[in-house]
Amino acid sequence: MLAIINARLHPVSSSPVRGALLLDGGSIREIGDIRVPGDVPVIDARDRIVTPGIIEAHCHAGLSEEGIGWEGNDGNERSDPMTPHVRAIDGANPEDKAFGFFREAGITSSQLTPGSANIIGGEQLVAKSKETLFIDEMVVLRPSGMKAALGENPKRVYGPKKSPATRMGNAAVMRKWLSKALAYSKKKESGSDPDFDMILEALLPVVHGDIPLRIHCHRADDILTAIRLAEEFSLDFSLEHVTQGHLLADTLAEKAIPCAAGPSMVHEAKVEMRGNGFEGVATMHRAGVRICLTNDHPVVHGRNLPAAAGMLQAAGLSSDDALGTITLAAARHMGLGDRLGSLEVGKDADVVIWSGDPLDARSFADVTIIDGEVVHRRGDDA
């Protein structure tokens, strides 16, 4: 067990309170005005802000490693535009320096995803930022989704000599393989024995609605294509990046589509990111879109995610709402809102003690706790 006392607790799911937090067996046991047993180790927060762990809901940590180059570039299997059978767990290196930086920044969980070179790029997972040699020990949820992509990336990687070379080709390739997966499923359900196909087997959880298809799309027309395809095949899905989502905010809100917005703390790296910024994300939030914030690490380093949320606050969100986009909203986006993202009894004991306002770029994560264990402590007085 472990207790945090004299804390300014920001649960995210409810109003801030002053009090203590009791952690037991990797989960939160009590919160608020509580009596801490005398034999429990204590961390005195000294009136500092305490929040749930920060969550990076869409990133490539472990797959696109820091400071290595080609040897650590395992985020895209560029041999074919259709690779749903590859799995992030087989490429993610737990020794990537990014996870250490995450711990130092208060990021306790992240969704590790293949890149966006392919129309369907592979299976995702959610991992804790634990220090270990074994990726399996970091896994919270696998699979957490299937990565897909529309827009410039697939057509740039494979065109002009191979499909897809156009946005029409992007949609056609996705439609072709989803249709093939449905036909394959029907054969299996009818009792016939189709030849085993690893690609189609990997797509079965997608077409059955067991896992979401998480579709990379920036431009408004690509967002609409993603929605059109997902609805055509009755898929569970989310939209990733949604740079021009503010132009479709009412539609996204009405359809209650989960969206991970960003990276917004970056220049317009390609044409489809024109108009990139935090104002569009704020517009979507005000319209009621189910939105969380991502830095798309390493496009923008994940450790800057709290500062990005601070920029979102500057764009008009309240501090509580901005914090929510990188905690509870991010957890819900990944399908883990019942375990992560807020300080509530029964949830995972992923907690951060901050030196100041967590959304202020001058603040530090003084103490980071994952599953009830201290994984980072800044300075001797933390």
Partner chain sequence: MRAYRGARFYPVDSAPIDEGVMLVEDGKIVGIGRDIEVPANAEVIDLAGKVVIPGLVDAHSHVGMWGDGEGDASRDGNERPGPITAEVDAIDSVNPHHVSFQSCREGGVTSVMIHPGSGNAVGGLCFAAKTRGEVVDDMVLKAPTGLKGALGENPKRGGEGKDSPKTRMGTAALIRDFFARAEEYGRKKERGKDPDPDLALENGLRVLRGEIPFRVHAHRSDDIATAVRLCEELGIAFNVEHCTDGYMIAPFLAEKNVVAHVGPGLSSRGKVEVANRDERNAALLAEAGVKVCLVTDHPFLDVRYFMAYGGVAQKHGLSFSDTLRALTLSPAESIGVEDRVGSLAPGKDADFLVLAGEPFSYKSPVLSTYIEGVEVYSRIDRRGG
Given for the second form:
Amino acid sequence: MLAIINARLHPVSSSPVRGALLLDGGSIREIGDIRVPGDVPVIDARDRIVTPGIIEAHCHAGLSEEGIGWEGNDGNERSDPMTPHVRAIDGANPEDKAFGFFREAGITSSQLTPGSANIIGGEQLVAKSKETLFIDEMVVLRPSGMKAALGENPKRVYGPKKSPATRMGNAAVMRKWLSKALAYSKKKESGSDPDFDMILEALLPVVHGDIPLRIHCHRADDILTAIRLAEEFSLDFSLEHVTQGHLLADTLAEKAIPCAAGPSMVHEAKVEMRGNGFEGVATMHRAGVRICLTNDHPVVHGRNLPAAAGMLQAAGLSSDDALGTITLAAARHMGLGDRLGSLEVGKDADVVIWSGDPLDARSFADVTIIDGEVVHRRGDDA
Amino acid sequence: MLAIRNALIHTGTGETISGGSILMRDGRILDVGGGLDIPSEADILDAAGAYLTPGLVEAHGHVGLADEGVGWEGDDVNERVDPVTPHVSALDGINPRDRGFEDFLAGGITSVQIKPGSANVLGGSTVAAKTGMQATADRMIINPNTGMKAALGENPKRAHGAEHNRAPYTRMGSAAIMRDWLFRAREYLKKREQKDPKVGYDAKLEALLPVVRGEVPLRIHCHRADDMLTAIRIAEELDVLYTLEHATAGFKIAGYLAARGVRCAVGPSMSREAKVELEGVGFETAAAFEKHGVPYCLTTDHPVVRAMYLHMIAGKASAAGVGDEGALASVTLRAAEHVGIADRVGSLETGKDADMVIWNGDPLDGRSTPRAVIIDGEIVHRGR
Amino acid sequence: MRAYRGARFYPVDSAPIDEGVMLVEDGKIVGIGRDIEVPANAEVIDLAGKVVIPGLVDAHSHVGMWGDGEGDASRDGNERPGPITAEVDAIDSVNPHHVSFQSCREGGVTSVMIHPGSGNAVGGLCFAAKTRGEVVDDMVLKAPTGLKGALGENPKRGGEGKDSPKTRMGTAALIRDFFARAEEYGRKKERGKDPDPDLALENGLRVLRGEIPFRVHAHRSDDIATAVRLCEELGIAFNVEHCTDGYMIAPFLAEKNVVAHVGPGLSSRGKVEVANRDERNAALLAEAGVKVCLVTDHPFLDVRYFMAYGGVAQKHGLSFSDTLRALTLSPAESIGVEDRVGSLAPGKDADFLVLAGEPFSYKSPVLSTYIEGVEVYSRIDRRGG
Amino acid sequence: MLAIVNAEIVPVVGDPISGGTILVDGGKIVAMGKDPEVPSDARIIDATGRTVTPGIVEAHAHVGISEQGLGSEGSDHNETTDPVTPHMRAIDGINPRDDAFREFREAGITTALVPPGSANLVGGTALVLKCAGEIVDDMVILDPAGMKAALGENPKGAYGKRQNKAPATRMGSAALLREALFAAKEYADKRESAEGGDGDPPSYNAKHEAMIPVIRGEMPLRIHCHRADDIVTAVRISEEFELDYTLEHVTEGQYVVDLLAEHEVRCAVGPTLQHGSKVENRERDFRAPLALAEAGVPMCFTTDHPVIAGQFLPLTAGIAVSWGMDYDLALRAITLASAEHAGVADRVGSLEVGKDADLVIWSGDPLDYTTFADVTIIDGCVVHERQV
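Moving from the form predicted on its own, what structure would you give for the form predicted together with its partner chain?
First the chain shown before, then all remaining chains and molecules of the complex.
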């Protein structure tokens, strides 16, 4: 058990309140104006702000490692545009320094995802930023989705000599394999026992709607192609990046599609990223699109995610809404809204005590707690 | 004539004036202070108590050389066909219509030093420019030759050795190339002065003359401490002016740098350890430099980090131990000194260019944005 | 309801109307003629001295997927130099925010058929769209509208890899083989054998079943003849794209009822297979009785200059009324959307252009472009007032 | 002797003459007016009701050197082995039998400036020729007629991107161009002092030799540039070396129009009808020529044949009028202004006594899409007559 007292609690799911937080067995036991039992170790928040742990909903930590070259680059299995059978868990290195930086920055969970070189790139997972040598100990949810990509990246990696070489090629490759997987599934169901095919096996949970297809798309038309494909196959799906989503905000809102927006801090590095920035994300938010914010770590370092939410605040969101995009909305995006992303009784004890306003880039995470354990302390708290 | 009154003025020289006014005419600052008499003919802008700072100065960026949102056609950063290209000049690659300049204005940056990239050991001439977009780059220029871009460490050996199987393959190779060309330029200078008929025009050596004459500095890209020391070793051996660019591991040798008064442009500190030589990238170096008194400034290396976040970087540096005054100076006056344009920009002083920013909050809070950006006395950007 | 009054109207499928009236309601034309009564509640737009023609229809274009200064990143027209990419669909490459749609509206083009490129023997599905909108799926006029095929230089030019065609006969053989496999695939499906899904063969089957035509790129006369031979042999509906040498074998094409999509206009003879290019092509084909549609092949003729291309065709012998038809109703019929666009008639979409004067002259720029009753371009916008 | 009578004469210089007569002898215009006396032995062409203008001049066309309907076999405009090839001469690559010459004559185009292509920073010398003849040397009006240079995407695409050679960037292109100019200057200076008895002459260098007229300002450098910053770089370098120069294409000229006006830079604008084949011509349309014309910058139109077929040059001028350009200016921009751009205005580009007898009898308004050149005359000879 652990208690945090004298806190300005920002639970995200409800209004800010002064009080205490009682953590027990890795989850939140009590919150608010509570009495802390005398034998419980206590951290005095000294009137600092306390929030749920920050969540990076689309990231490549452990797969694109920091400070090393190709040796630590395991994000894209770029041997073939169709690799649903590879799994992030087999490539993610818990020793990547990024996880240490995450703990220091108050990032407690992240969705680890294969890159966007492939039309379907592999299985994703959600991990806690724990210090361990065993990735399995970090896992919260696996698989948390299947990575897919449209737009420039796959056609740049494979074209012009190999398919996909164009946007319509991107769509055709995806359509082809989803069709095959459906046929494979039908055969299995009818008991005709088709030859084992690892790629098609890996696609079964996608075509059955058991896990979401998370589709990388920047340009407005790529977003539309993603929706067209997903609806054609009745998939569970989310959109990742949605750089030009503001051009389609009403459509996205109406269809209630989960969108992970970002990395909005980065410049217009490619043609398809024209118009990148926080104004577009704010527009989507205003239109009622289900968005969370991501830095696409390491494209922008995950540790700058609170600063990015600050930029969203500068673009017009309320501070609570901005904080929500990197906590509860992110948790929901990953399918973990019931466990992560807010300070509520019964949820995971992932908590951060901040030196100041968490969305001010000058603030530090003074204390980071994951599953009720302190994983980082700074300054006076050390 | 334009007057701004009722501002919380940070002059950039360490002075803070609350309820202050500033007067400008013909692009220059006429006067700054509290209780100024504002002539009746002046247009008046009431800042309503908002922060007013000098226009920020980005000492190291590639804006205009790499067009935003365009492919190879708009990429003119690195003349990467040869490790030695001192004869190219950033001026000839700048597209003044690059939307990247809007990023600078959105971040309150009014001056920038634009540099060729770091693929080459000797990369080309750098320029200092205003960021207010004009029809031609020439009209934005403050100084068409502020130095010679050079690079050590991983980049040249990757761009040439690893990718094209030619020198330099190693750090020693890069050092040898740099040394060789500087010696040859010195020799060339001597012979040209003696009008030696055997020595004909050589574009590369010609371009290095301002360096060996001590007129402009070498601006040497280096991240690791050993690369920084190599840079210093070569520059001192050849007795040329120099600055260090990036200086990522500077915290390890801050005392050494302070003793020599080496000018360093630190950054992009908000980036990540994208390569081995970036180990430890962060705000430790800025804090150490502040403590030891190394003359340094902060940079985004735009587009590596978007220029609009320069003031956020200053805020982070402040929190990391630099303090507010040092942080603000490191993106204004110190940056101008680094570039060599402090006689014109970097602080709000009588006679200097009327470049300034009215902010909608504390400029060191990343969430603040410019309410108005003024270059040469004209409002060139308005924000919320 | 709106009443456009006083202009000279060219309905295309009926005689010109001087000082006529056209009534538009809910995006449709509800009346057109000289003596139409204007309802009291109608908003009247005075177009005296102007000329109104239907919105232009471009039956062969790559708008939204190719060109216009976007460089490699937006080159989405040709799916790899493989011979058969029947599985791709042009709709998946089209960006409604691409500047070329604005160009369409400027040039008076209100409907387009968008094709995959001609790099492959079988290139993918075409579709037709209106030229305004944010969501491509909402812009669709008809989809799919054909399967793209190509003969001649382009498919063999990509000649890398072991299976690419190296010769014209190779290309023909690949197409034959493709349709033979599609037919077999269809047979299996009919017999309930449930073959593995194959999107390319599915699209081949659509052609074999007569749901969509095969739209075959062919410049040289022998390539055009090959297209006719192949398609007749396979018993499939088809038309010829470009048809550059068509005038040399015009009676043959007329006899075979071939529809020719002639264009792009204003181009030079940039490769060997267009060496016989002649500006009289459209006129000579029409004279022989071939149905002619002029096409821009945008970006290869900037769609803004489609009307000028019509002028050049007219200059070289295509009659005024044939020229007008070749830019409107004929392409609408070729696409299979003549019930909605291509002429001004009650019940059709209110897609029309207001011109400063008689069409096909520099003196008659497009003043306004309307799609489904909405003004989507006005000349003042372009000139900045 | 040839007489064109009853013509609506639009001489470009001076007022139109209604029902006028033009007398041609020895390849030159010898008289023009309402009523000059027509010798009885003259061959008479009756142009009743038809418009007569000077022959159209195409100021930048790769006719004969990038042949129509052929592959690489007919492509001789880019020597892509070296980015600096001033010693190439377009005249050595021209095939007078290129069918495009016939199309030019049929479209009323009588004169063309033919430059090398734009793959090289310095591509070689251009020439100006008449569009009729079997032997190129007999067709020449002016050779050399300028040195072709190029900035922007083409050189860095041809070398940096495809061959991993310099130039790979715009600044690399500028540096190489400067280097070529500097080296030529030094070479020229040395040779000059040697001729004056001071020192030895430099050893022969074909490239430097070819650049001497450029560096001395005796021959214009004709610089291909699309994007505004490339235009500015071209001006910057040219002014730096005090060159005579022209700009070719000038696609984004509208953004730097005051600079061009200040330096009175001659600009050949186009191909305006081209599609957006590359990033740097993204903004091609008629804003640039309109802005240049309005600011008084000397400008003419070009098709850059075969990028747009040269026969559509008059049509280009017509579309410019539909965009708002003054009619007379548009006509001038394909006749006299082009001749001035090419440096041959003393001989062609307008109908004046003493000038070459290059003229066209049109079936209607020469700028309209549906108008034919009924008769095309070069040097007093009918080189095209339309069969009706």
